[in-house]
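Let's start with one chain on its own, the form predicted alone, as structure tokens.
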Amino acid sequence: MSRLESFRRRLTAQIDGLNWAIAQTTDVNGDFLEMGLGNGRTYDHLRSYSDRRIWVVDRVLQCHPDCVPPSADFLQGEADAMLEKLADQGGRIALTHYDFGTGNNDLDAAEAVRMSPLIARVMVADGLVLSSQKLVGFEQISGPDSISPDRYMFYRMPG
């Protein structure tokens, strides 16, 4: 598969996965969390399809100008410290989109395992996590049929 085809597959998985997760969390109380703002495309998608507060965690703010989150919702810094800050403030998250990655599979996998308990601290019971990396401590569930299980993973926070 070419890199371009892989990119298309990733974008399709993100769109289908986010749409599915938004629908699955309509009865789950809590905010949304975007981990890895990047250009802001998935953040923009979330805010276009939901009126919930969306917390954003990233090291730097370098997104498209139309996708800048409100300053009160942007937690700039290292993810572990920002998740602890959110938890200490009483953050209650119904849906997390975990989109961190450097392209180094070993480093990305290790970071996802390290972030997992910190993500769990802010999640509400029955909340969902979408991730391109394998996480630990959550119940892995099947997402939409249109997404290959190795492309995106879906997790439910135990109740």
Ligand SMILES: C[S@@+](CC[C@H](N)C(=O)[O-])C[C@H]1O[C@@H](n2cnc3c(N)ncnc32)[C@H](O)[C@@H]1O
Second form
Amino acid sequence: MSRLESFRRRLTAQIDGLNWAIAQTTDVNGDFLEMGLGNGRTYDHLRSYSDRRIWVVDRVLQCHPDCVPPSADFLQGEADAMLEKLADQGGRIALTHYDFGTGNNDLDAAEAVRMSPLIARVMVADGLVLSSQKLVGFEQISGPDSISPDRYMFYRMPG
Ligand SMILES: C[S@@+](CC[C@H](N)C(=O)[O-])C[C@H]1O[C@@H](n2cnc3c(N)ncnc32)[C@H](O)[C@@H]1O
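Structure of the form predicted in complex with this ligand (previous: the form predicted alone):
Shown next: the complete complex, the earlier chain at its head.
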């Protein structure tokens, strides 16, 4: 698979996965959480198709100018500290999109494992997490048929 095809696969997984997860969480009360603002593409997709408050975690603000989150919702800093801050202020998250990654598979996998309990702390029961990396401590569920299970992972927070 070429890098271009791999990129297309990633974008398709994100669009289909986010649409599916938004629909699945209609009856789950809580805010949304975007982990990894980056260019702001997936954040923009979430806000385009949902009215929920979207908390955004990133260590830098380097997104497209049209995709800057409200300052009250942007948790700028290292994710560990930002997730603790969100939990301490009573954050209740119905849907998390985890999109941290550097391209170094070992480092990215280790970071996702380390982040898992911090994410779990802010999730409500039956909330969903979709993730570009493998997480631990959640129930893995099947996502939409269009997405290869090794490309994007879907998890439910146990009740
Ligand atoms: C792959 S990009 C996200 C792309 C974005 N979802 C989009 O659609 O444009 C990953 C982002 O996560 C951020 N990031 C990675 N690890 C982080 C950490 N431990 N704490 C805070 N931000 C982190 C990086 O700064 C980067 O902007």
